[in-house]
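Next up: just one chain, as structure tokens, the form predicted alone.
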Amino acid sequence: MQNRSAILLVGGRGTRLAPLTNNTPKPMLQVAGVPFTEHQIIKARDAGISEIVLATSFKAELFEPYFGDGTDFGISIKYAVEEVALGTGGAISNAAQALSGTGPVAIFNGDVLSGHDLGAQFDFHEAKGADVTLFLTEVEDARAFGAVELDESGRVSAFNEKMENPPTNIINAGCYIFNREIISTIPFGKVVSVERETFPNLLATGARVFGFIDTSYWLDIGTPSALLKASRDLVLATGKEFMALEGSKISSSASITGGTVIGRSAQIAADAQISGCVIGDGAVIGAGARLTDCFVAEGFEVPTQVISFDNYFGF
């Protein structure tokens, strides 16, 4: 096995998320407990790489603080930041130049859980001899999506952006497999799409780019309500209703379920009935709120005998 390196895209500003991501970015939201990226760095981890570069932008201070160097996570963490977008092509080129493996590199977008098998698609990569390797799943609707098309092999045969009548419900699913001499292609400092120019230019010039096809779990976390679907998928795959995390304290008479997170010191309030929702730390919910699919900012104080769905508090 080759020693496997990965470049995690958590550069975006996660406009679709606000007011969430207002002074957070999208990458290091809680899911679950813990920021988004950490899930991603696990399954990094996981599959045998072992070193990983995080692509940062919007907020980049905000990333090493949490993640250091990886010593608590059993990785390698590095870091490269851009001064100014660069494009999904472009942070590659960038984040690359941080890497000390040479061996084949996963490039993970920095919105995408996903349950697939990190793994399997090295192996697949390695035993194909591709220069690409992309992780492709299905959906009912490929509209919104990139849709991909394959010969019998498996090998791409093209690729199709967001379109009215997608020719196939298989998409791109945001996890690919590089080797170096690929990505040392991608012009460095420039602002490029992967998506669409590194990939058409590669078929064009007829390069081995393989799809990997996992319908695992698989979801996009770019919108609020992606955002809390995920949170709740996770915690409620543990087999629990909630998750309460250290220092929380929930009244007797509270009732907490579908997948609820309670943040660090957060305080339920007696008879507060919460469904769905993620409860920042600090949070202190009323006596006899009813809270169901809504988002409570740290420190936010909901009032008493609050009725509240699908809402925003303190952000």
Contents of the next structure:
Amino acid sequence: MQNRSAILLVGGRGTRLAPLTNNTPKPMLQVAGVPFTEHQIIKARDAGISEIVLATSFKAELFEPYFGDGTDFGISIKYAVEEVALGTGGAISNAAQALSGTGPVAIFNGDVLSGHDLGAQFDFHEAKGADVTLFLTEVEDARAFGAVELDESGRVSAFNEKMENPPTNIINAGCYIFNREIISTIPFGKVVSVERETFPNLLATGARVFGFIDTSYWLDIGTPSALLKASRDLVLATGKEFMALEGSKISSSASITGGTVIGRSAQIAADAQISGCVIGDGAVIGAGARLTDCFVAEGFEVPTQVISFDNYFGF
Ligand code: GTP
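Same protein, different form: I have the form predicted alone, so give me the form predicted in complex with guanosine-5'-triphosphate.
Now the full complex is given, and it begins with the chain already shown.
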């Protein structure tokens, strides 16, 4: 087995997550108490990946103070900053310069929470002698994704990026394995979309592109409701109704349920009822407030008796 490296694409603008992404890049938004990116870094480390490059652009300066050189996370972390966002393909080509190994590279979209077996995807890639292996999953409605067609051997025969009538419901699930030689065919320093340019070009030139189907938990966290779901699902998976971070104070008469996260040093007053929410660090929820599926920004004070559903406070 060659050494395994990874690139994490975390430079997008995250427009669908506004207003949450006005000041924080999507991958640094908190999910179950830590920046979303941390969940992916841990997944990469646990699959035997020894080095990862974060391909940053929007609010690039916010990543390194948190992740540093990766020592605290048990993996070597480097940064490749795009002054001007280079698109998903341009970002891969740019970030690959910072990798030291020579083995295949896992490339993660920075906004996918998935339980797929990354180690098995690497093994599949090697067993097939693939140039590129796409992790694929199945969805009911493929219109917002890249729908992929496969032949009997699992080789990708067509890649249809976001279309009205997708031919299959098997989609590109946002985690690829690329051999180094293939990365070096992506133009360097130019804006390139891996979905719209690189994949169709690879198919047109006869590259060995395979699809690895895994239908375990998968979620694109690109919208506020999906981000909230990701956080709730991770908390509920621990068997608890909520997660209270360090220094938070919760009145004994408050009810906290549905996978809620109570941020560091946040305060929840008497009789508050909070379900399925993400409450930011230092936020204060007034007595008797009833919040369902809401985001409350860091330090924001929600007045007493407020009743709200599916809402944002303080962004
Ligand atoms: P929206 O603006 O809401 O569509 O989100 P986005 O900007 O994140 O775009 P999209 O969801 O299509 O991006 C998929 C992944 O690629 C995300 O993890 C992005 O952070 C990342 N990404 C998108 N464009 C770039 C880019 O130009 N450079 C880098 N480094 N990453 C990018």
